[in-house]
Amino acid sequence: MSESPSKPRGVEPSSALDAVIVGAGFSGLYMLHRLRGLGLSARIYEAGSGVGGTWFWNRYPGARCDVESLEYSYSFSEELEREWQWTERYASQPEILRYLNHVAERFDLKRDIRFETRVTCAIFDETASRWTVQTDRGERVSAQFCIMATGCLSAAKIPDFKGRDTFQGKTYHTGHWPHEGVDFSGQRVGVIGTGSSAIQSVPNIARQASHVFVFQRTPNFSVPAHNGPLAPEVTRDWKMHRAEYRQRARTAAFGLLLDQNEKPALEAPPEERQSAYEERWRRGGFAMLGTFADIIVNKEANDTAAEFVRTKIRGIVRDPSVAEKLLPRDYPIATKRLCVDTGYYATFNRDNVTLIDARTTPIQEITPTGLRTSEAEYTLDSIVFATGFDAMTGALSNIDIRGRAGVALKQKWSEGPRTYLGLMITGFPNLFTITGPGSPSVLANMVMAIEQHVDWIADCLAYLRQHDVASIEATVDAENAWVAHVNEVANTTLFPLANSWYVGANIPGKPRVFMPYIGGLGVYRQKCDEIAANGYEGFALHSCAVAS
């Protein structure tokens, strides 16, 4: 019989910490500087050798936030806001990467960190209420709270392609970007996906490569950035009215000021629906969302946004055979995550781009020299996977990660991850997940959601300081009512109407269950701020540890 993992002979923790935190991106760095601010002792493990978390591996050739610079931030430190200038209205990964340098730096956060350090098993010890942390460095620490701020887009997937590994060129994964950049330079690329990440690299890769092959299975909507340098005006409003945009961010349904407009869309004559999204359009980003009320909720009124964009793709593409295979028609608009875009549908009037439907012509295999499809095999000398994310479990599945009676945290989500608020999980006392599924997460503006997270997980702990409390966890009856809650409110929408990665479509044998909370961010905070004030309302606090 094999030993325990939880229990290496001879081996006893190297340290003993309040708290351990898993990742450093904004989520890990925010959390440390919260807990600190109690007094606690607190170190980040982070298998990257810098800062950044997504923002430190997707370093893809056009990779920039979804979210415009000034919103993507924190809000936290007044003095942080007025100290940083962001030069662009979406800000460049190169130049999030550098905020959250100066974050680290300006707050001495790294002396807390252990970089190139992957937590790989984390056991809780039922006797005292502490996990045990063991990295693949060999270190194991003891801390009574594990945090994980491992991120939601952070466990790349590459498809399991026949033949992967005979191709004698080079492969890259969007997510995981070479840090000295790629050169393609007179080659021929293929790039397999037509997500966010592949949306942003094609126009790029176009203007280096001999010729470029796009793998679409499934077209994505897409709506233009219209980046530029940020105007000292639009800075200098921001910072005179930071803390009224900040509070109408907090409390908003996606955590962005979209100026969401009420009026259903079936209301409006179709004059006016036309006037409305030309007007957003223009615009650029999100604020395509905010146009009408009723837009993820009713199918005819998603519609008329679906063929807006529709034809205006239809309008840039001037071959119609490629407008048509670019034109998304199986899921309404927004039901997956909406891609902003500088040029996407422009570069296939390029010569040197291509663009093969692998929904009729699927890939077979790789091959030494490129990659055969059903119907053509195509000479390559780079493939680039944009192939996406084992989204918002996948980091957390790659952890041992095992709690009362030593259950697996695998085991217990293996029809579906189960949670309540996003926050905690049933059977796993004082471990708490950043932005976990059943929060709103990946559907809001995700600094807001990690710091709204991040207050109220250093909120409860000073709670437990206060009150002696040695481990909290969800209720069997809360995680059940949440988990029901999630599902229903999402019901309401259209967005399982999409075999989206919200629930797990890109991951095959994922289980299908939609991940995060649609119900708002605003929403969803008043009722976490509810169930704190209520004496933590659906978890049970011990003032000792209690045996199971």
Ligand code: N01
Second form
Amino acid sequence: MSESPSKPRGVEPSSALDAVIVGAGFSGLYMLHRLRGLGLSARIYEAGSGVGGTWFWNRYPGARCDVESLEYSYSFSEELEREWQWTERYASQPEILRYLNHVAERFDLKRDIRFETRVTCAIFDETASRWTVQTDRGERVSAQFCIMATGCLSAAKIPDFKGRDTFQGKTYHTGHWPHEGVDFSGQRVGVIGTGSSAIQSVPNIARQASHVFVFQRTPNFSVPAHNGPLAPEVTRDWKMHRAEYRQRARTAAFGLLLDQNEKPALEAPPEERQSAYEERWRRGGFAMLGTFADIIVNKEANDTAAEFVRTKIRGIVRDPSVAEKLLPRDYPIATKRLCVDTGYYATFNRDNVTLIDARTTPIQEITPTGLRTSEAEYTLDSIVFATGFDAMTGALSNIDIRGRAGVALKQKWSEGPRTYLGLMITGFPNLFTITGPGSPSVLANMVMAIEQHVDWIADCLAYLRQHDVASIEATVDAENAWVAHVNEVANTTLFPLANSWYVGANIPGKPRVFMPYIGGLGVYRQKCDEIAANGYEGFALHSCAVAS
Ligand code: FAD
Ligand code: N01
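Condition change, the form predicted on its own to the form predicted in complex with the ligand:
So here's everything in the complex, that chain up top.
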């Protein structure tokens, strides 16, 4: 039974736990399950009124995963995997949310989750080697370990447009979609943004609204999903070979069964290249990324893939001037997150859809009746902000986290995030970040990245218990070396060339640092395992009588 989310709890007497977990998405749920298995006392605090994280909040029309359902699901329990049936190649948001609720029920997790409770503050007590965690309900709890499962894409961001609050119609952010859904019938709708959320929602909104105006600042590369019902033979094959498939995904660069071609694009003659891209386009989804070995490291190779997609866009969109506006030109393909769509480009063939180039004619103001660009005024009934997230660091920065000597994490990260392995931060002992900056996280099938982090943290806590260790902390040298390595690897790729949320470019004033680790999930896993096997190399472990 979950605790009642509706009644205010007031200030509870302070209680002591082994671990506090913040967030009840894929990360927090599995973390709680693992800690229970170790016999540790743990509690999740979750701002939402239910489990699911991303899949609780992002309920916009068309929301679904773009990593295939069979792969975008937990692998830790064979029984769970055998009993759950995915219905589509890419599961819809409601189906993924049902799945996560099923997981929470099946493993009896909800009794240790405090819903509708936001963690506002976490302070490290150096004498006791414990964290004091406070919530917006006035609750205060002490825990030896604090585990941030707060999500890389959970801090929704609405840009500070002039006049934003004057609009008299309805506004929505894709990441905070109303649970009851939205009926756009007969409405003139403005959608701001053309990232994955817009690319999934625009075709659906356009089928309902009287007119949709899409305000595009940067065109995006998108490949077709070719979604559909999961054929029984595909599910059968998966269940038969699941152990092997999962093992491959865990050690693969992107945590995916990508079928990576090891040949460089430029070594293939043009006809071979063309037919390879065509074949991947027919398969759909992220298959495109594996067409050749050098797409994300060699600009010339990348150009061949980018031009292939641009040609596809020209072929789909009937009005050449609209097609021209939709062509991404100023960054290499896949260096902003590749989108996977169902009918996105074709939507611009509809009479009730207008594309506005918000780069050449920028949005100047939101008005009581709509939106004004430098060129025209648009009368709107609703505005959808598909404007993304303060990614990777936003949810952590929203909490007042204070480590040794009261130093604030925000202050430590004022020039960009610094971590050791994306798991721990020097000066913040016993604080773990699941899929933190400096880890593969958003560059992988995130469920595989999450499981790897959760397992590593759980094994680490078991080790600390066995060895009577009260605190663990990344050393300065290890953190410095890791940050340097993360940057060095990023600079061998084309990723830093794009103004993406990977480098914080979507948030005015955010330091430009490439945040995830692009060395590959398989390689990273091996490094993490070696570090643990060597007695937690790069970490300072202290046993301390005063603790607990
Ligand atoms: P989240 O699911 O973001 O959960 C974090 C939770 O922490 C949230 O519920 C939030 O309310 C809570 N929280 C945060 N701060 C606090 C606080 N201070 N106090 C209390 N609670 C707090 N990844 C893929 O690999 N494949 C996909 O196909 C894919 N599709 C996506 C589609 C969308 C629309 C989005 C936005 C992201 C998608 N992602 C995808 C990334 C996705 O975020 C991850 O796959 C995964 O769901 C993250 O799980 P998580 O538990 O780490 O974080
Ligand atoms: O957000 P985004 P998202 N004026 O940041 C524009 C995952 N995800 O929610 O590119 C005008 O990608 C901005 O323009 P620009 C996935 O990892 C997955 O779509 O900065 N426009 C951009 O077009 C994804 O990458 C799925 O120039 C402004 C858009 O808003 C991540 O979540 C589905 C603006 C934001 O795009 C985020 O995706 C959904 C301004 N001031 C999400 N500010 C799947 O398919 C921003 N924009 C699985």
